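What follows is a single chain, given as structure tokens, in the form predicted alone.
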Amino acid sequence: MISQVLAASDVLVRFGATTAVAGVDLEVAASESVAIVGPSGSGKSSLMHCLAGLIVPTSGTVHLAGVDLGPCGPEQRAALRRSSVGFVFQFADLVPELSLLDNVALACELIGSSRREAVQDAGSALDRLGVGSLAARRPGQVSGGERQRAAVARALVHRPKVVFADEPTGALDTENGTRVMDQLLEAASEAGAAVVVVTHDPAVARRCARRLEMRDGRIEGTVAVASAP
């Protein structure tokens, strides 16, 4: 059994004359949940795409769920994403031509889920999250809120080992983002999954136990947060 399920070493990543993440090095426990902050241009989506096997960094090493991520081809960082990582994104992302219950229940017919299978777990998991009474309509057919509670559940339902999400609440009131940041972190708890933000609201960054500062690439400081739930 491995303590962190996100590991980075001297992780460096340029694009072409610029320099995005200036050799950053950081360790994600299990369940811990850690927000990235830092002004717009200083490394956090680059960083949290090399996290997640979504780029490749010019130099250093990254262990995704104890997979070192270097070795690995595209098809082989896009099958360990299906199987360990969900992804939370500012405008969440569903596919707007499927319900609510199929988009949740795509995330486990990828993973090779049976159709019933899957559509039991999606049901659970908007029932967890309080959307499933509306599990038969479209994104375009609910709330921004609800849209982002439906995501969380997508990336939750087949029990990752980390949520990756980028500006959870960044399209949301603050009552609402409020509700849809809590409930994140507490389903992400209860299922034993890492959590890790990028954000720009200072209350969002204060819900996670741990808040990393980037600034020109690199992380300048490392706060615990007293009022993590």
Second form
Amino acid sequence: MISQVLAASDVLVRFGATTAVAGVDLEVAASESVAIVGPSGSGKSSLMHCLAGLIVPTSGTVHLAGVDLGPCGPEQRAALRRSSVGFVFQFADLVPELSLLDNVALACELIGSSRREAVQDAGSALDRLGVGSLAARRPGQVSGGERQRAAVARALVHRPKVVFADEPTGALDTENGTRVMDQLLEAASEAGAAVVVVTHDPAVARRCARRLEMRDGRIEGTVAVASAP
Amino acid sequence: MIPPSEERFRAQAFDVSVGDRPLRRIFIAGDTSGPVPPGLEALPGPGEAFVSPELLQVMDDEPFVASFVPGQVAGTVSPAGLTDPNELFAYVGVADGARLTPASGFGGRGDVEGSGSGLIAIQLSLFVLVPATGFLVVSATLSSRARGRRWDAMRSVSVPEPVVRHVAGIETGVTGLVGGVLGLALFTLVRRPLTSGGIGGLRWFPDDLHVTPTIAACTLVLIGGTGMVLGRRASRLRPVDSLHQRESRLPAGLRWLPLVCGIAMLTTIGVVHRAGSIVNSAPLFLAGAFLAVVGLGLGLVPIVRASGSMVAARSHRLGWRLGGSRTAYEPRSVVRVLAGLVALTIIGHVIFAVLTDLRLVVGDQRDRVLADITVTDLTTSDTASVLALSPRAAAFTHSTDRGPTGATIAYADCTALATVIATDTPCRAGDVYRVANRTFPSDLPVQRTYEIETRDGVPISVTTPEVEAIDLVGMFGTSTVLIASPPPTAQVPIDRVEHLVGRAELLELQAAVDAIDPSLQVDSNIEPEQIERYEHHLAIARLGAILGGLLATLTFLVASVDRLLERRSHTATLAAIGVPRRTLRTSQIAQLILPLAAALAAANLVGWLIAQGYLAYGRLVPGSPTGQLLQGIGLSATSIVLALAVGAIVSVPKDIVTHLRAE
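Switch from the form predicted alone, shown above, to the form predicted in complex with its partner chain and output its structure.
After this comes the whole thing, all chains and molecules, with the earlier chain placed first.
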């Protein structure tokens, strides 16, 4: 039996009169990679935010790591994100005043690791992603690709059940984008984490096991991608 | 305060002497409709006069005095309008007021000629203009990220750089102008309610704060112009991340050096004076104060950075570590936010030190004045009776050295001395002091033994101490040794007794003398106007400190909120990855409190040392401006509490997604 780490049922998200997500059903299994693609304004980012517990759906249910988000308050959802979710944003969004090491260690400390353990785990994660030598530098002192790899390390270092990536290669050149995507999927697979990627880039979407096409807030098609790792 | 000429209020003071007593007459244009001075219920009409009760009595006794007061006496000036019950004073209404000068100046009738207004203007300028400038500077750089994006967008479509800067300048200048107009309108609205309440203990007249077209125009031009300059400056192209990474060209050691040297020099002054040694410390004080202030300017960024780094490295709480890291990462913008409060803290210390000095010179408190009272034809026994009848009057009696130095030996008990000796050491019976002040150091060398004979031939041996701790030069001269001891009755000269009294004591003494012989005259050199002027300065300084404090705090709050709002996308990211709201709130509060505490601690230290050094070198005694320090700490504490409130309210965005998308 395949364990579901993410399940959405008839999710509806409205912002005033605008319907961003219109009755989406979705299930994501552990270690599965799913790409959500679609034109701008199709609702893919809203869906991702809803699945990650950043916004509450107008109606419908979302189960994240087996927990129904509906009854959860903001603090409970934050606790669930700390323990079970990793994020990779388009511009990395690392904390600019912290070193890469501290940025990654932050994710461990948030789940209760001691400072020492957190630093050790963060160093290992950065090493695995090839930016261990830059651990002491701040985000502003490294390239966009290096920054994004550190963001991947932060997203995975605490062994989450799901990693949400919002246009993870959007600010990178093709070479760096490919490298970051490879490392994200590989590291997630090693950690047993599911990956949900929101992207415009067909090349990125093709790297995932499943591709969901959204339009006007609905999932219009699902494609299983053969080339997925 | 007398209203300005725009209100057609004309008044002029004329002083004459009645015998050896001054008579002040204020001639007021009879056709004026200005405000009523204190002590009157209405302005005197043409040909009318209001006189003090004492003057009325003198006019009855000496008819020729009435010729000094033209017109019909319509009433008396109540005590509220007099600085002394025995004052000879009159308001005279004249029909032709055209020749009178337009009245101006601050507070009360004592300043009709505008005396003292220069110092007041300086005080107000320092207290209000410095924080106001800080406010403008900070306001011109608010929302810098958002505005920077706009300028970048203009540049990206090839708008020439001068045009971008011009647009930025106009935008900020116009904003400043709008703010200036609103500020003037608000001021006009609150002017009368504020002044009618008697701000700062002064007798304000609403028209004193009248905003003339010239003032309004100058204010708007100044604000608009400053805004344009600041806006153009803020829009300059900068290298990526230069704000965070740019380091001072000075080596780290040199940045600390002036501050350390300045503090060391000022501390030395205090230590030397506390040890009782006397050195010419004016150059040391001036150099130390200069170095400390310049050093604080140079050292504020490293101080703030160090405070952040220390907390980031040592705290076990994530929120404090995040806040400390942020503080260490971006100290320059924080220092800009704090500049107004830091400047105000130091200015406050210095000005209140000057006022402390002035208070020690003028008198200890409002109703205590230094009087040199000459009682003629009073016998020794009568003097003793007078002193017995006026127990609150502390007597100084003196004898003269019959040796070649001609030194004066004066006596006073500790009760009398405590009111004029500026020293931390409590007065003890038998202590010896040399009379001196800043302008006139003692003529008597230290450790010199004088053999004195009292009037009845008893020899006394007095050795002068090292410390000069008395400021009674005006009364005794600088060749005087003062002994803390009750005066031997036999030694009281029958023709002259100096007393340290307040107004009440003076009246009491007069009553005691009258009881012996009503024909005896008690003269006093009390200078009520000097006291009044000091009180005006103090009131203005307090008012200025309040206004400046409000401005500086407002600047701090506005800039703090702006910084927190500009950081909301980062905060949203942290919230997205699950950082608890409490941790985020702690982090935001720490970003405000850490630099605030570090910078204000440094500013209070520097300001206090300067104040102490000023009092020490100026009065040849260790100053102890504890009050100023407490005020400075009070301001700091208030700011910290406000920072807590701001941090708690603004810190965590409710809508995480909106801020994530904005990024």
